[in-house]
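Only one chain comes next, encoded as structure tokens, the form predicted on its own.
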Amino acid sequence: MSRGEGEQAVDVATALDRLPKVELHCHVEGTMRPQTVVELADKNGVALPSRDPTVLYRYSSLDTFLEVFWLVQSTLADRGDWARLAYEGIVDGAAHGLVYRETAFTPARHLAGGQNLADIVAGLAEGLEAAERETRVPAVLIASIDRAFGGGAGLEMVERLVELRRAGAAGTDRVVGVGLDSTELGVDPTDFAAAFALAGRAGLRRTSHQGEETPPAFIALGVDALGSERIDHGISIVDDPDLTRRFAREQVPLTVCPNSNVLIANAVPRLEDHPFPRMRAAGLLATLNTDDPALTDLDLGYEYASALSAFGLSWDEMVAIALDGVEAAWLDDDARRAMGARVRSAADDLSAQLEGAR
């Protein structure tokens, strides 16, 4: 039998939407679907300004992106909300070829709000756990600081999440780091170097939002002040060669999110753009992701599907970049060789339905 005989032949899109994908950058408050958004509006009581949340989500910068993303949060109120969030977002990613993912929850509203740290994590495991016996997709939980708060409660936070694991909380198994989110422009990133500090005596993994709207100085304090082993966006970091020969050199991941840095940021005016290339070439370990899938109206597939196509990529080169991710995350060596494994065989699969519809 030739290669590619008796396969279904199938075109570059829908091969890179079921090409096995891991997402390391994704904020699980931006995969609420429009629809929950208003149920549970409606549930807990919150205005929303439009029953049609999608008009809502049109963004001049990140931080009027940050105040659609904020009301979107209100709508969580309880730990079942929670628990229903996690899981409709994993269906939603599985659906397009997501087979790993670890999300990010901001809970600093919630926590001032007087809600329960406690609750929101086990309603966050809840719902991934549901959705992994579904979907066979694990998930795992990065506990992110919003910077709008300052450092002090970001430390309290740490604090908090440490004394939960050690006490063995419900669900806390499944938060594997800390991050660092919301506004970057006007905080100084070494303001939460005390509670990145704690995160990492404590065992956990650290990764922080820099460089999105911020120089390359940002990307570097990023590692050198907080101790993070990966950084989410980082997309200033070209303007830096020095930087970027360095983290190339040490293979710091940047998690990428091209439509998300022209949707919601405008840091470029249209993906053709976008750095992202440019990061490859020079050899810097950069991944891609969705960021805020359902407030962007994208999926993986179609963030992989959008870079060939933006950027000129080959398939093997989208392939390299699914096996990059692998890399990036913070799997154990066997589970990151039996997943890198996952992707090569798929892949080898799908390569030969392409040439098929050749």
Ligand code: ADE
Contents of the next structure:
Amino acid sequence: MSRGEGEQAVDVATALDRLPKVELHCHVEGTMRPQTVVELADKNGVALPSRDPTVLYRYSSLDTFLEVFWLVQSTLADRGDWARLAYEGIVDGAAHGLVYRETAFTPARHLAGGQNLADIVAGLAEGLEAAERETRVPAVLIASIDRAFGGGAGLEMVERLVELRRAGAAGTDRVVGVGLDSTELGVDPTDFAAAFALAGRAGLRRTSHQGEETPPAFIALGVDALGSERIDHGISIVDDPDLTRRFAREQVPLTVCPNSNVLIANAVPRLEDHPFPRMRAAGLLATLNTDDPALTDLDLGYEYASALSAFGLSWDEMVAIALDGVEAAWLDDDARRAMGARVRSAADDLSAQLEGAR
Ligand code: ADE
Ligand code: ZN
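Show the form predicted in complex with adenine (ADE), please, because up to now only the form predicted on its own has appeared in this conversation.
Below: every chain and molecule of the assembly, starting with the one above.
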């Protein structure tokens, strides 16, 4: 394909930034702009140890990261705050080629502190709607259970969610699934089996963080005991060849976040050491995602560009990864086909521009 009239040549990082991309593993709280953290903290009387994000966002492990995550979450006090968060998260993603997101929110601490799920969901949905009107980027919600609060709190959240959906409460049509996140070590995934079973019966999709810090047996439990259709992270799967073969055969999607695994979980010292290319080579449906972009100073364009350079991937392999994101998304068949066609068509145009840059 040759470069069309008036098209500017672009470098590969710019092309990857512009490539339409879906994102399936991104915590809405992890998209909060540093300035918004400060403004909401001031508005809601939350004391921050610092107003400087380089000081505020310091962590050295998943659990110390989760303390920062909680501090950021604690600035969200009312429906308007949740709406602002959801709106800004999509606007910021759209600036880097995001075209669709399935975004998690983890309300356990807010519910324990007296907020109600109806307001949280209504606020988030309001923000997503406003962002969609402006950017044309649709997004749906995954109500995520916080493992640290235990199976009982998880079940209560899903029960309340199911009730709200049955009553047609505002915004609940945007909640398409449930998830499971937060601290992994020392928590038995089967504690959440009842919550996940209820979610499944109610027609909600299911995903769970497993194998970010835990061994492959936890990934298997995520699917076999919880009925998860996708696994978030799942990077320890490469330690179990049988499970890897099974996931490759069944094409169970893994929503992988390589930069997060370096910065947050310290699972690998450098991006170059990340198992992502081995996961792809083994035939796994491993997608690329940012996890907590604002708290790690990342965006989805950078996630793709850094993967290309750290793993020595080609442009065509990056396009295949973007298309696998579409494959793994909880879209209906028509929407999936349309989204896939959009990615392919944009990839062709961008590829012509890349050739011009060579
Ligand atoms: N919540 C936000 N980011 C997370 C991560 N990387 N792992 C587990 N829980 C999280
Ligand atoms: Zn995550």
